[in-house]
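Encoded as structure tokens, the following chain is the form predicted alone, with no partner shown.
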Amino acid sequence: MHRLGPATLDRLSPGILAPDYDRAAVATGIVHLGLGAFHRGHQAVYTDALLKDDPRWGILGVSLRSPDTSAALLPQGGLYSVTASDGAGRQRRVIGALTGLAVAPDDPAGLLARLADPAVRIVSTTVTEKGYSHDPATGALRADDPDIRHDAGHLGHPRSTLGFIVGGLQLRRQRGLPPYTVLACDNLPANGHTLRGLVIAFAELVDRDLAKWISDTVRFPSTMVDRIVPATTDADRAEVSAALGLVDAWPVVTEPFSQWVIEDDFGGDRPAWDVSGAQFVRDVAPFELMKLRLLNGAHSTLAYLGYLMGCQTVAEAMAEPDLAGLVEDMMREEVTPTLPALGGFDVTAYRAALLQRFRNPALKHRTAQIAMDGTQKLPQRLLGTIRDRLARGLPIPRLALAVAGWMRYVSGTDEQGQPIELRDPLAATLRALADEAGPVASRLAPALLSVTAVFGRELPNDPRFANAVETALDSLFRDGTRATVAQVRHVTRT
């Protein structure tokens, strides 16, 4: 079978949509940081249906870290495609979007000259919460950091998100250009805002005065981004290749849904995203506290939980009776009370389509993946809203379950005995913790809540939580998953 790629788009099979644009015209406008399959699932999807009307905004993907995803595009001229599934039906498309691929690691200076260019408008990142180097309790840099502390005294070759973005600033800075625009893309609380501090908290570690100018000039328009991409497996490559009739080496595979609201704020030029589907508006606040809450903290409670009764995939998770009702009773009882009014947007409808949403049998989202880097995002898929019900005086079954659900996941084995795979920034300190605590709720949950950088300082010293979380834990360990869920669900509901 031949390989996806410009010169075989004719021998595609019938009914796949290809770029209808002559990619040759099109120009690097964006430089996108973080070439997962999310980025190449959703923005790369709204920028691939404005280039034949205005061919400005082709985009440089840039891996940070792995060559994978470089090394599978470059062969097939940066073609890829997307196949969106519900179960009933699949709709696939090829995007020609990618105007170039680089593996940072490879040549900073290379991707430094890059951003300098003056034809790159756009600067947006896909780096998922670990990858902004920050206290995510806080939202503070995190000056000790070891990229951090390299990039801020080499600044010419950078390894890091924020080194790369500060550093080709700064070249523009020198060169008397204007600035980029600095586009967050991930699940953190107001991004655009969050990204701006650390980036010139980043850059008074290097020049005061280049800070400054940062301050003045770049804009960090906050985002809300919305689609479910799991990671592609061997089965979708093949099914895909199948499907297409060219080998695709890197296709990525999610459901028919999909959102984009943008804060319209840019200090030059933008691509109309609109006319592709995203929504510019003045305020993303209220869309961004919506999603993280109740889709990603249903994401991540579905996840932790659902690992542990056995579940590998959301779609079993959700296939699970107790486990839905749990997830479904804690969206409306506990979550949505804390979210501010969005005039004309229906809540109750958002609910609904997120529990289809979720029961998509197609996607194969694995509990795995959503459990990685649960310190980096617990404080704003849970812990805020569990700060917002206290301090209302409201109780906090269903999410102090949650959590004491990450715990138990992190005590490193599952409840067959087996190993537990922890992949998170702070592992090492976790796993310390946990081995020390033993599989024990009255010693692990005040161990696990003393990370600072996870819980801060008060809410650990909240009883009403800390009570909550070590009952639900002590549940666990002695009870089971299934049915310490079923327990919390039957005595919420009477």
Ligand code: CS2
Second form
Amino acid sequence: MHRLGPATLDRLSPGILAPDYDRAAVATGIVHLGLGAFHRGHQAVYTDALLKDDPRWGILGVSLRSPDTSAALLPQGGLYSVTASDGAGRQRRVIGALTGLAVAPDDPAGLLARLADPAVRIVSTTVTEKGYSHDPATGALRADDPDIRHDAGHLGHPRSTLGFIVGGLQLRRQRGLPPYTVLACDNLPANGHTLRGLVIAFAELVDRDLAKWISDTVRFPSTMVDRIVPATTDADRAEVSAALGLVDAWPVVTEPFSQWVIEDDFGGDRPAWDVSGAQFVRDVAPFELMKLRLLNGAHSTLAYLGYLMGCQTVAEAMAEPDLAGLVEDMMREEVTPTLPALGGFDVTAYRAALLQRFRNPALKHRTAQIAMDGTQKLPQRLLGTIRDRLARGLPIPRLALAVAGWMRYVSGTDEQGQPIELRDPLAATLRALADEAGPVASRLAPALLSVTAVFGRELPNDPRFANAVETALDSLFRDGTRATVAQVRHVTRT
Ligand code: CS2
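Can you return the structure of this protein in the form predicted in complex with this ligand rather than the form predicted alone?
Every component of the complex follows; first up is the chain already shown.
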């Protein structure tokens, strides 16, 4: 079989959409940091749809660490396919929005030169929660992070996301060029605002005047991004290539649903992403809160408790009636009352659609993938909701069980006595605490609650929270996850 690429597009199987514009005429207006499946299945798709009308917005896709995706897409001239499936039907499309590929560690100075190109007006990011060198509980810069310390002293050869963003801005300022807009596309609370704070705090370590210039001139719109895009598997590669009639070494397999809400606060021209279905709004916060707390909060709950119950995927976890019921009740009873009203928005329908999306049988979304990096995810997915409820004197039984599920997961051994592979930037800390405490809730719960980067200083001292989590964790250890989920669901049933 031939490889997917510019020269083989005419061999694509019938019915598969291909770029409807002249790729040679597309300029690079966006540098995107973080070339994972999510970017390629989300922002790049919105961008691809408008290049015919406005060819200024091609994307230079940058891998900040692993060269694998870039190496796979290079022989394909940046082309790759996106398959959207809900289990009943499939739609496939070849995306041509990537005008270039770069692996940052291979040539950091070369990437800075690209960032200084005046044609580049937007630098966007999907570097995952842990890619921002911040403290997840407070959003503050971790100035002691080794990459941040390195970059502060070597801004001509950065390693970190913040280093590249600030290094590029420094060059533009030196050359008298206008800055680019920085567009955060990760699941962080107030992602643009948070990134702005981090960029300025980092720039202050380098040059106070530069920090002031950034603060005065650079825009950081916040966004709410949503599409479930699991990591690509070898089975996906084989299935997609057979369907395309061409080998695609790194396809994206996703769901039909996609949503992008963007704060309309750009420094200059911006792509008409609204024409391809995105929404520009004045304030993203209510959308963001709703998505992080309902979708991602439920996702993490399904991931930890589902994994412990032996479910490999989210769809399998949703096939467990008590777990699916508990999550549905949690979304309705515990999360929704904490969300600000969104005029005219039907949150009941939104929740129902989420449950349907989680059940999508076409997505093999692994619980272990979502369980990853819990220390970076818990604050915005579960703990903010918990704080809001406690402040109003409301109970948190299901949310506390979700947090306890994370604790049971990071204890490192499953219910069959098998090791759980912990993937988290704080894995070493978690492991040390878990080893010292042992599988005893009254020791493990307080030990993990002392990780201030996750829980902050006040929440662990609230007995309503600490006791609820410890009780749930005790039940997980003693009765097992299945029985605990059934019991909490039954007892809290309204
Ligand atoms: C998931 C998200 O991996 C995870 O933690 O919860 O990637 C989720 O699929 C997306 O936010 C959906 O928009």
